[in-house]
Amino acid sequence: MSSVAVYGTVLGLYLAVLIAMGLWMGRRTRSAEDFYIGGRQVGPWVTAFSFVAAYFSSVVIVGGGAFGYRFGMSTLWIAASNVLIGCTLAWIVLGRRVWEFTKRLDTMTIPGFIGRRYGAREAEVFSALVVFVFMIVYNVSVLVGMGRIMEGLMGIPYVTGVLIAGTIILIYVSIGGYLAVVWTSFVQAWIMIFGLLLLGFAALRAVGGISAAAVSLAAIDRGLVETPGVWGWGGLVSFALIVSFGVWGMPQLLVRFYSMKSTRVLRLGTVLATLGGAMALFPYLTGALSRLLLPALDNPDLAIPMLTKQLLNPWGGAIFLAGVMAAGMSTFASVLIIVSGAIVKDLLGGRKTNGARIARADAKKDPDRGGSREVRLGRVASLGAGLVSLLIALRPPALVLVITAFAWAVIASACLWPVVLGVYWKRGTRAGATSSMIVGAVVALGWMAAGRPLGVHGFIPGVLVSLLVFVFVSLATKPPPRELIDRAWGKGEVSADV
């Protein structure tokens, strides 16, 4: 049997089990509240492992192989940032104050929070703006990514990879929603640390260890065994924190901690995540190992997928791509899930916030709008929004992980501050969060436009003036409603055991 055989079987049976696993949870998907955050009824295993793979998506295999293939193994310092700030801290920070906090507030989606918790119709209008815009600009990287493996590894027209990926993707969120996405999540997270396990390994015999490629790295240039190396101090440390500090302000894995059933979920799924989460090691370092392996590239997007192609036998490539496709799908389709609440539930929800008083249609009382309809609305956004990135993916800008610091910093810039602060200060006002998003946002953008100042990505001045700009107004206007605050924080916790 030939390799591309090998692998169009080896894919072919995983698409198909993905499809069914679509088809078998949209039966299960009933109301709105099932088809975007699972009834809030998912358990720990399942809980951590869908956030490891919608946090590293094929975007850091193949994007996260380029930058170690151009900047050397100072890229482990992205990675250890990935596994500690990424995971185990947003977990232990976040994890149980964002559950009950959605819960009380009775939201599904980021937007719908930070318009709760603030009072503020106009901040929630704009962050489900910047998630919508944004949000697809990021899919648009994990596409390309899927896309560059499947050419590398099958020869298949990008393209065609671009669309085949895509469309399977579709079909099973569309029908299936969160519960698709989580539970597909999950068993692609195992797929995607044992094939990083088998390329990594495979790159390290190859080049007679770690601590020959160092020699024969720092023979080539000693900046890519040194740190911060060829990079730089700018570039490594804002790149670090935007795709580890950056991912507390992200949506797709912020609904997580959602559609937990209890908060006694973080005692294990913190545990879970941080080992999960430690598989962001093998792509940076299969990338700088494949400087050695593969000097002359042109595209280092290619290094991962031609590295395989290289190292491994038909079979083996063929679990590797469909772990890369693993990490892919299970970030796009976490992605959809959050563009199509932020249009349905926040755009197109009509719902009005002044103070503590939220007029918004009750799904018991009104269970067309709260239920069926808005499951037939949650699944034609998506199909939309995943069509768009689809015809955008198609004629990609840059390298896959330029485009994904991009969207990030500019959500993050945007989103961070309004959700940390609004679970830890009381004090934040609705004036404080609304600039705070629109500064942010701006500033990022602008600090991008001009070519990064210093090799600093303008995730850094996003993320700090916004905080400055939140701190300042919401200390200079006037304090927010008791009534609104007390809906927020309770007359006491909510039940970690219900």
Contents of the next structure:
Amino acid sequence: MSSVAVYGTVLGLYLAVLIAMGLWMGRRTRSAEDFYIGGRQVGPWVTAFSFVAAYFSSVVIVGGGAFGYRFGMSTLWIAASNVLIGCTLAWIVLGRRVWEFTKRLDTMTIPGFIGRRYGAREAEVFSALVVFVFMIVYNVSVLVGMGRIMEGLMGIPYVTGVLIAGTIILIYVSIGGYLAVVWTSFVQAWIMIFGLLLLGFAALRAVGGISAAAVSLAAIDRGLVETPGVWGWGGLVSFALIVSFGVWGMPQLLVRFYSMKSTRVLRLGTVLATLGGAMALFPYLTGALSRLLLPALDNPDLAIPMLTKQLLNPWGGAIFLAGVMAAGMSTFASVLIIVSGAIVKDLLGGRKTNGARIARADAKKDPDRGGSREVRLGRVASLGAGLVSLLIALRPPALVLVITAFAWAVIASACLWPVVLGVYWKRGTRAGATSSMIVGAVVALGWMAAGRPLGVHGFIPGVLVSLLVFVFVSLATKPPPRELIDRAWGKGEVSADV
Amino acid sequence: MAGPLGLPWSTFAALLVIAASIVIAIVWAGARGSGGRHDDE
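Cool, the form predicted alone is there; where's the form predicted in complex with its partner chain?
Once more the chain from above appears, this time first in line as the rest of the complex follows.
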């Protein structure tokens, strides 16, 4: 069997399974709550592994390998921060509270949570706009990554690769909604883990083990094994924080917390998400090892694809490619459902529809009408948002590719504190939340546009300034109304938590 | 100075942080399961 036939068989099978899952989940999607958060009925295994799959995109796998190639073993600290801050602590600190607050406030989206927690429609609209613009751009980068790796490994023309991946995601997300996203992500997480382990261990074997690799890398440059090594503290720490602490403000990951069927899910889910998150080690480690196996690469982004070709047979290569595709598709799909929610629930819905409550009232009058109308809207919105990303990705303008580097920083800088302090600090006010979001997004964007002064990622100044603005403006303005706090914290629990 | 696996301690510590995260998650889950805070159904 030729290698193209092997790749075609594995990928064809994999993509057919995804479509079948989308169609199956579509039959279980009846209400808006089903479409956006799986009816809050998702268990620990699916929640945890779909979290991990959405967290690590194909950009992380290919880009992580490139970072490992350029900066060496110090990039293992990025993986460590991914696991500790992005998985374990995120689940422990935010999981329970985000679940409880979104349930009490009856909301299915992060912009909706921000709007209701602070009684601030303007904050809801602003965060929905940030999500809409920057998540679409983020998805462009994910598609571009998938198209390039399909081109590199299979020789499929870039445009064809983007069209295949994008179309299949659009089909299963628009039909199956959130349930399709989390169940396909659950399967995709295992394919990613298997693919990364396969390549990682093949690379370790080829270099004679990690100790031998450390000696050889140190012989090239001691900075390739030391921390911070050739990268320096500014670049390493700020990048590690954006891809770990930034998670705390990313809607496509926070949604996993409020789609759980109960907070009991958190116990096993936290352990599973931590174990699954540990796969982040492999792109960086493999990238560092590839410096020894492919010493003269002009473009470090090619480290992982080239290594796959060099070390794995066609079946192994096809499984690894499926893993990279899985990483990209799960992230793209997770983001798509969030953008759809931002459009339908937050930008178009607003006060008039008052989200789920009205849908439920509609459904009471006519059990099919209220739910299915919102589901139809959600499907159209996810299809539309996905098509926009797809069309841009076919021939991405240089400006869009530049903005993709800003997407995480801007979304996290805008949403992180209104979410984190929204569930921990009762004194946070409408003015504090709104001003912190605007200032955080502008500072992150401005810092990146200025060319990352001091080598620091825009997320760091963005998130620091937005924290200061949130606290000072909140303390300088009138405390939020009692009924708003009672509703968010639940009556009776208020005094215990003040 | 070389630490375990031939890596400097400053880099090897990253692997320890990953192991510690797994321990933290297990201990936290265990504490919640053994009559800690009430879980919502």
